[in-house]
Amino acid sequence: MINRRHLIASGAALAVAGCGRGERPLHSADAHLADYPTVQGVQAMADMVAERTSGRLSVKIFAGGQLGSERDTLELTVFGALDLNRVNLAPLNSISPETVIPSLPFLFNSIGHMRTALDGAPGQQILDALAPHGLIGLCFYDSGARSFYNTRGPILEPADLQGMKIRVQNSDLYVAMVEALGANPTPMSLGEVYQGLVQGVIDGAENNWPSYESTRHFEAARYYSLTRHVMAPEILVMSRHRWERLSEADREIFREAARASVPVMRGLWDARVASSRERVLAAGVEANEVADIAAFSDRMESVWDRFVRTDVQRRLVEDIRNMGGEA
């Protein structure tokens, strides 16, 4: 079995030996579980590479929190003791402030427009601003449109969240948000969260449909409103050290794959949020949309202006508001 310190060791051997291309396969961590879309996404990049290096280049991928936390696999890509990972864009937050501009609340009006965006220009150069900090940054995946959910009745105005305790991940940016919103911000992991709701230590949180359907909190949770507050993204990197020890051919057979399985992984996301949607609605789960979302994101000014500083960012944001995309 492959784990942090047999990592950590091989690292560390194959920076002190400068260990030549294709010696072994490239290993690869995700948090989610190996049916997850975006364990399939990678799986898929991984089989257009070994087709087009003849089997030379090879992506073996340890699911389902395997090798630790995003946080720890993150630390082991930036080191090059891990090849590859997938993880969302919070843990990236505190060394690139571009990827902080996916997660601002209210940014995009549609998954199109989040789509178009970051497969364009704004998402390239957040892509590319990885690079100093030790990784390569490949592609984004679909983490879909998050809303809030609770125990106590539906989400119509922000004055229904006010004295909510709220579960967030441990993100400065999602506690400002729900401070904003009137709610009290509670970072848990999401481990902690279904027991959480049945023991009242929370009153509610906030995911897309599939987390909400898998993690079976709509059984303690059953008001799901359609806020669509955050469309933040995924985001598939590769360590710069194993990145210099390829050819240019090869980096090349390496972006090409990763954006052509985009599309793989959308497709199984959008199942995935049909099916889920359809199974917790099944269940009896009240869902409700949001008729006067300005109400919510007329009170974000506060968190956009702590979290957007730098003329780079700011930048970023208009670009991508001026995208505009799809309904």
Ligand code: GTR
Contents of the next structure:
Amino acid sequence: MINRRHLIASGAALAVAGCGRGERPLHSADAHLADYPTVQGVQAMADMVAERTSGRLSVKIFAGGQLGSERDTLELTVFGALDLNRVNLAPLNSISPETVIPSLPFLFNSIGHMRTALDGAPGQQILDALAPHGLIGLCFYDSGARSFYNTRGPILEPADLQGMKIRVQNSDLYVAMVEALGANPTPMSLGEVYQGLVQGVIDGAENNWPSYESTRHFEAARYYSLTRHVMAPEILVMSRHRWERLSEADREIFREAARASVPVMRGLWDARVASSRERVLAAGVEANEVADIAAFSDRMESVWDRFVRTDVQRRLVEDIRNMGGEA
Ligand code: GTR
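Moving from the form predicted alone to the form predicted in complex with this ligand:
Zooming out: every chain and molecule, the one shown earlier first.
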């Protein structure tokens, strides 16, 4: 956890970085490198905002985790030292109980189901629930399905995870999920994972194809087992401090541009999933399907019971399940 002195120092550095002619650009953080679809999605939004305002409003993206881990940059965003932030839902789980729902293991039947739910009323409700916590939810981006990878061997059943040290994001839900599968969860920021794998501090982690590839984790952990246990999306948030300084017309421009950037991001995402998969397989990664997914999902009952606690959460689960159609 970063302290207040760091927050103020980073905030001041960001403000100086933005000095210049006209209004300073809004600053946006992303853990991924510049060519990753999340960064490109935010860039598409930024281009639309700049066009609609003839350059009066602009966005500068700090990619590659330059501004720190997602947990730290979220603190900066809530505090108002950072304007925009693209993060996964996981680090928001402790801030807003609504964000826990799309992060639940084995909730969505398919990528299509996830997209329908997040484009619809449940998604809007989750975005809106962030405002009391100092964040304005602008849109969700795709993050595909997360699966386990490790340095030891293929995972075909939960017993194969027994005793393995698995890195998880900073979220109690992820800790509980990995524990329920019999492994030892180790919360860690994304930037520390590669070294952790190489040095044997951890045996594995879990992520989608593009992150497994772009972080080069596949070079250190060569077994990728398609459990597809979580389909939690990415989210783009604006600091409420910055939002409140925008006119109603400018807020609408941001809302519309964010909405319009979603299909752009999804197109890039689908292409990146295919190319990342191809790249890691060509590099000799051993990927395996998991025939008995129920052996994993059956263990999630206690996790759901522990994390789905309020009526609002239960209704969200029900609404999302009703949108599922055929698996
Ligand atoms: C990626 C996600 C990042 C981050 C990362 C992680 O899929 O895009 O925002 O959450 O996973 O595991 O830390």
